[in-house]
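Just one chain follows, in the form predicted alone, and it is written as structure tokens.
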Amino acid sequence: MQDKYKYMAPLYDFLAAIYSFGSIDSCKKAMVEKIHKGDQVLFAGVGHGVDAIAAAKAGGAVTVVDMSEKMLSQFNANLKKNNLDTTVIQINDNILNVQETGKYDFVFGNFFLNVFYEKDMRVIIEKLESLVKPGGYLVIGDWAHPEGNIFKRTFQNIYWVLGVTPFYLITKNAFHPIYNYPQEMTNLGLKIVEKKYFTYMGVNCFWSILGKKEQ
């Protein structure tokens, strides 16, 4: 597979920290507190994996999936830094090729779905939902859908464009309006249990959404 993150992978966490002053990492880890020891947890498009490492520390049985070999290399470097004494299953493949329907207590798609155009995003989110066991949870952390007054919405949209443009130019990620993930999750039959917001310059620019799959 061509690794489109070959050049961006080593810089990804640094750029995210500078861009969001830590809000992206906080957003990624927001729902990890819901994980119980022994829960089966999958992270799609894991990247450097600060959220997956936090889940493993919480006692989750963690599987990570990423198409980028370079991203998984960065994830492994982070594993070593954290001295984890637990095994994390790693899959270097397209999430659509993961055939474990209904297995996971938690499936995380943090800052992952935004790399796809709308049609493909809906295929991917449906796939993520299918991997969740009945009674389990799908978690999506990403840019928050613009809301509030016109000034806040304008700020959110400009901030989004500034964040995704380098990836559009270098990795050929999709360029599109900010997705309304709670609506997409509701359309799949998930119940929105909780939303947590994370701010930049006093504006809710990121959110983590917890959706429950009915029994």
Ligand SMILES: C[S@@+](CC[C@H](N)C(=O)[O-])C[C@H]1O[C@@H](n2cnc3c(N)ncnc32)[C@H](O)[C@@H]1O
Given for the second form:
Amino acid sequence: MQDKYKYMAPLYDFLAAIYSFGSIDSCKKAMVEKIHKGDQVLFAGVGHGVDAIAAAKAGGAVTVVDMSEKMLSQFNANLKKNNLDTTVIQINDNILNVQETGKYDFVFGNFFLNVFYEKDMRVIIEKLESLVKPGGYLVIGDWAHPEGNIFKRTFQNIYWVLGVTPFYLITKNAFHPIYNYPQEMTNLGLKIVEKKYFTYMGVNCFWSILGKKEQ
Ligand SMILES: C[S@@+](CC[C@H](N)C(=O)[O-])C[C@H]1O[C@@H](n2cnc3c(N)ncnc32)[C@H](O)[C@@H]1O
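Please supply the coordinates for the form predicted in complex with the named molecule, as a counterpart to the form predicted alone shown previously.
Full complex below, order starting with the chain above.
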């Protein structure tokens, strides 16, 4: 399996922190407070996994999946630093190969779906939804769909392009307009329960969306 994040992995969270002044970090952890002790929680494309570590600290039984071995070693370094005494299951594979349909109380896709072109993004979001148990939740944290007046929307679009261009060039991530995740989630039958926004220079540039799968 080719590791597209080989060069980006060590720098990833540092770059996200300076690019967003910490808003990406807050966005990723935003819905962790919903987790109850013992909940089964999966993180797709976990990366360094500050969100997964927060979920494990909250008492979740955490599984993380990432195709990149280098990203998982960053995750492991982070785990070690946090001195966690719980076990986190780690899967170094494509999320599409995870066969635990309906197992999870929470499935998180933080800054994950934006790496795919639209057609693949739809296949992956459907996969994420299938891993959620009835009554469970899909959480998506990512760039917010542009809203508001023309100045705000233009600002959001330029900021997005600046953020994703290095990844388009280095990790071969997709280049596309910002996706409307609540719409995608609603199309899959999920009920949008909550949206939390995170700002950059006073503009709502990121959001975390909590979608519930009906019983
Ligand atoms: C943009 S990074 C986001 C990392 C992390 N979720 C975060 O918010 O910082 C995308 C991650 O998804 C992983 N990834 C990409 N495609 C994947 C796939 N099909 N299955 C599993 N992981 C994948 C990459 O290796 C990378 O670690």
